[in-house]
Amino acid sequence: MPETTLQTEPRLQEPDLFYKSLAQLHAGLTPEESLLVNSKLLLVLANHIGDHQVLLQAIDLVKSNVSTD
């Protein structure tokens, strides 16, 4: 049975390498290009996750951590 709860504990095997790769992906991009790259990456990862409830939990978590000031 697939996991239907958002996993928020650290799970990246090599977080520093991932961060470096993500930073390199954005190197030299305009703010608009960077936003587009982030949107495409988000959709690819959301498709990989595939579980609607988990994705909604992620949206709620992010929404609750965004300041509107």
Second form
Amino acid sequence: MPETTLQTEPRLQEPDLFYKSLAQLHAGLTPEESLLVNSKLLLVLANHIGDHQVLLQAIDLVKSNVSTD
Amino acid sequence: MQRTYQYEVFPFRPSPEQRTGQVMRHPVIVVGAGPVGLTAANDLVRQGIPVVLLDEDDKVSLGSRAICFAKRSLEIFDRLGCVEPMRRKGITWNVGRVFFRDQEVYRFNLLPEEGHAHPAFINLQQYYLEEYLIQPLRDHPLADLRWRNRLVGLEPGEDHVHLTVETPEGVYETEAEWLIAADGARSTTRKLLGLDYEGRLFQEKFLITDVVMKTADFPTERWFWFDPPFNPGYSALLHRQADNVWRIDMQLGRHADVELEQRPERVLPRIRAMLGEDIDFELEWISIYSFHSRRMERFLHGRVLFVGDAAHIVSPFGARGANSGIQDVDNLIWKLKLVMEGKAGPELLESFNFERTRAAAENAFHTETSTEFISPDTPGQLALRNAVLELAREHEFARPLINSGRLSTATVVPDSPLNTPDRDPFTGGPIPGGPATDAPLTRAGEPTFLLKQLGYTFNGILFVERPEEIPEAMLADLQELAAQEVPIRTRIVAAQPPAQAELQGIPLFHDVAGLARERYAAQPGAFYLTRPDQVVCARWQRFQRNLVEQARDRAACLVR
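Okay, that was the form predicted alone. Show me the form predicted in complex with the partner chain next.
Complete assembly follows, chain above in first position.
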């Protein structure tokens, strides 16, 4: 698979632990603080990925994943 | 309030039309004596074309207004012979500091790359720039500067434009084969022709203040604040201009009371809070603006050519207003000249439209991106912006995301119809459609720069190890190219110091620092073809006369 493709199969080594850490990050925060923390995490991860095409594909994925209610 | 600059009043003089009562037809009339119209007038007279310049006012810019002139503009002014006083008066800074709330996020040093005639930019008040552009036109036999001449009527014809002009001594009629509209965002020309100017107004209001610094040794640095204590929720910018005058831009938000905020009793406490109580200064000029992002769909309408703010306007972040207008002119005048001489077809002017609407779109993209960062619209966008700023303090990776304006650079148009695409491999260097890069050279031991040797005609740059190695037949070809109807004048850039200053009439230069061949990724024998506006239109690793001629014919849209 070329490196410039967003990986969408399950890849997390410890999904529950990761989710718990993520949830923990937001414990006790106001919505505003949560928004800031999420933004920081997003920027750290985006920089780690680096590849522009992959990042755009991730943005597109989120854009098309609209809630159904 | 303004003390550091003395405004000269340029006298109204009745025009020849008014003295004789005759309608005259001029080759070119330029409307608007701002930085862009004045650049056009200078370029025209330098290329031997008479120009009539109309301006409704009789002074240079009231207030400092555009203050940042980028490298490409300086290179253009250099070609026009106007750059010396600008460089002498202008200010260059290298250290920038970014603040978020009450803390410094980071500081940077621009550390300019060596071996360019001009820096990335200078800061200079618009009134000085205009003064320096008016100077060479004053007694120029080809320049007719008409102050207090207001355009009030326009009648486009097949091969000319008919103008009605209002003056203190009444109205007169005149005609131009070509009309260059450099009459700004509120362009009368555009309105009289009923043309489009699509885009939007930003609701944000900005307070601009020029102050004269009385405290000695205030550092020559650019300071940009996001959400500072003295202007909570908004931004502020401080940088230096000539005469120890400092520009302060303060964002006021959408609902600011414009009248109230301009009062010194409101302005002074803000600035004291910004600079610190121990800094002594005097107010020089106060103004409030909000900005538009708009552009015309086409810049070319029959015999009327739109340049600068008349054609496109963006927010001030990145200094892309005056600088892009100056580049419009640089792109236009040589084309207009070849068309006026009947050498080039109308497609050449169409390429002005193609290349400069492309540049305007690029400038709009950059300024809109800066605006989104400086003035976020939603809570999510604000959180993203603040996350960048908080991370940037400790983490270098976040710093490239900080956007307080991306400085204007020359636009590259890789798909311009004037380009001849590369056939030979190049590992770098300016691509067809991009501006030629500067490099230090010497000629007969005298230092100079490559860009100072290019312009007004097509130019060839031939890279060689030693000039003696150039075959006789190639020299004969180069001489013939220089004598053609649309000449290509070649400059030879040699890796080894040449013994003479020219070879059979072709100027010889020494690539004294090795930077020319490096910046052009040029093997010995490589040949670059540049347009009269110093844009590369073709290049080869080996000179071949027929290919060079074809590329020139293509770039000049030559009439066969």
